[in-house]
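A lone chain, given as structure tokens: the form predicted alone.
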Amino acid sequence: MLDFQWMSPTEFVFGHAAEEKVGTWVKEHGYKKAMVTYGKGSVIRSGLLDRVKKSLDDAGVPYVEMGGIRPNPEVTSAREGIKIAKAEGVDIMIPVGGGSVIDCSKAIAVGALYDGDVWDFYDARIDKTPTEALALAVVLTIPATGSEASNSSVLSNDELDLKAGTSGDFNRPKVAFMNPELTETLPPYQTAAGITDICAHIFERYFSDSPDTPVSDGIAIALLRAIRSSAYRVMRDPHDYEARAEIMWAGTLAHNGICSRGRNEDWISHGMEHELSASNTKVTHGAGLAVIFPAWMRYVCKENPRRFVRLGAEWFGLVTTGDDLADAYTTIDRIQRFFLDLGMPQYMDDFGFKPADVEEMIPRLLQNRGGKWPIGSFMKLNEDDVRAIYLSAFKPADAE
């Protein structure tokens, strides 16, 4: 096991009308004014915002709004708050929505008490890391990113064609209010998208260089089946309290660290995947990733094909056969065949990329990953390795 240094610090509200408690909590500690975000209609449709505001009006708390963050957050609309921010002396972000709403918030925490351009902290070339920010209280409407409690914000710009990110605990949210029941509204392609989402957060930090560990390894195993298990409950049954709570709560622990202490962790699959969400807005991240990481999976198994096969055996039951190549391929099957089940895309064609968009891509990646030559933990890729897991993403000319 590996040295590691790690705290989570948010507290959880978790349950039915946990997003009644914000302002009591707010109240509590101290706050003066708060600053509620969100995006472009359902939480004001659904009736979500008004409880958040009433809660907040019944504790005596203040507070200035900013609406219309979209998917794939872009700077603009942090830069925009940041300016809220700081004319207005907020001291709490409040952002009420999912994890493109959250990061932004997280964007607008640091750039808030930051007096240069809050693109700086995301910039790899810059290698700037914040040591404060704003504090954040999150209400949570759709279990995928995990940045309820995560250390790590993404956010596009569209100017650069780039999407990036930027990690430290500062990031971390004071409290999150979790109220699965939120989730019930959301179509089945947005919860699917979140389970895919909530699966490669573990993915990528059980396949890594490192050596087995058995408590994280046996948690992330324990989160995979709970996933898999409430997954198809939810897709049969929307209303199915106790699947939706079970999957809200992985996706916190999914991506809040646990999985993955006294190992490194990889991330290059998320990496290829932001580089398709930059390059098209309209590609849902968790949907991304149903497709990339199958095809990093079948490229970098040969390097450690036994990480593969205690997986399928525990998450799916497989036999092994004594092949313990040809055992990893049938547990890629498996995970690709579960995200087909719930709806997930299977190839890059299905976004309406093209091969040669991937020569546009492999820059930014590299950009963003140090710009420097080999990337991955779990196996070391040069430029043509990445090349040639994008391809692999595309349909087959014989496929049906």
Second form
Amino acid sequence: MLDFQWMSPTEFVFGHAAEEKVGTWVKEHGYKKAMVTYGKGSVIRSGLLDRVKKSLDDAGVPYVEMGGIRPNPEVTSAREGIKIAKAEGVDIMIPVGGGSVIDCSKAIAVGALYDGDVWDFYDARIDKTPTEALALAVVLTIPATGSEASNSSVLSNDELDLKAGTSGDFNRPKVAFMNPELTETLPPYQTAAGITDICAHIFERYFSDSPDTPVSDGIAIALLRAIRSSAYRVMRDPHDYEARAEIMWAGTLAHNGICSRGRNEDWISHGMEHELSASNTKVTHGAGLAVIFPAWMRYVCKENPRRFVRLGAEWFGLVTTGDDLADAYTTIDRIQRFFLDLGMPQYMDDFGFKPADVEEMIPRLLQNRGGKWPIGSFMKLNEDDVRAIYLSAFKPADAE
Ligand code: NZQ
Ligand code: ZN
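Previous: the form predicted alone; requested now: the form predicted in complex with 5,6-dihydroxy-NADP:
Following is the full complex, with the preceding chain placed first.
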């Protein structure tokens, strides 16, 4: 087991009507002025925004608000929010939404206490780390990114045609309000993309070059089991509270770091996916992962097929045949089947990409990964490997 230093300082207020406790929490913790942020309108339509604002009013907490943050959030929204936060003397951010709203608010939280441009923290070439940030109190509406407790934030920069992240404990929210009922209004596609993203966060940790770590591996597989059974339930019945709750909590644990203590992590599939949603902002992160992850797995599994064999046996109950590589491919087929069952896409073509687009993605991926080949942990990848993985995710000529 590798040495580690880890904290997950986020407090969780989980369950029915959690969002009604926001105002009291903020007041009791001594914050003076909040900034409520949200996306393109789902929280207005559902009435959630009004409930959060009422809880702030009832507790006597003043606030300003900023809506309109798009999926795959853009740095200009963060810049706009930073101006408001600075002018209004905000000391706590309250994102009400999913990963996009939370990540943009994380950027506002660091940018509000910084004199330069917030993109400095996201540009891998500048490699600047924030030293301070405003507090964050998240109201989560979609289980997916784990941003409600994660140490990362991802922003797009349309001008530079980049999507990039920044990581550090400064990004970890102080508190997350998580009411599974809020997720019942999600379109099925978003529910499915969220579930895929949650699985991907576990894969990025389970598949690295570290030897087996029974505690962390066991947590990872237990989460995947619970996610899969709850996923089928929730796709059948969107109002299945228990299934929604299991998925929501699994989404947090998949990405707060608990299932990779003592292990390296990989994150190349995420890097490759971010180039899809950077090129085409209509690509939902989880849907992109449903295409990229199986392609990456098929390419790299020969490095250590036994990790796949174990996952196949313990997650899907597959019976081993003694041929590790064949069993690894069977496991990957089952993983892709699971994503397809949820309604996720299978090929790059499904987003409208052409093989030639890959040549633009590769240099940006490398730039975001520090500018030097090879990249990755489970298997060290060079440019040709990455190209081969992307191209293998296009629909074969003989596919139905
Ligand atoms: O904008 P609104 O109108 O709110 O609609 C959103 C959006 O269209 C909608 N939605 C959210 N909750 C809803 C709802 N609709 C109805 N009912 C609800 N309860 O869902 C759509 C997607 O929302 P978004 O926030 O974009 O989804 P997600 O949580 O998947 O966030 C994706 C972003 O997070 C980044 C991704 O790259 C992407 O930019 N990630 C952030 C990570 C992190 N900070 O740790 C890690 C991830 O790997 C990921 O990279
Ligand atoms: Zn993700």
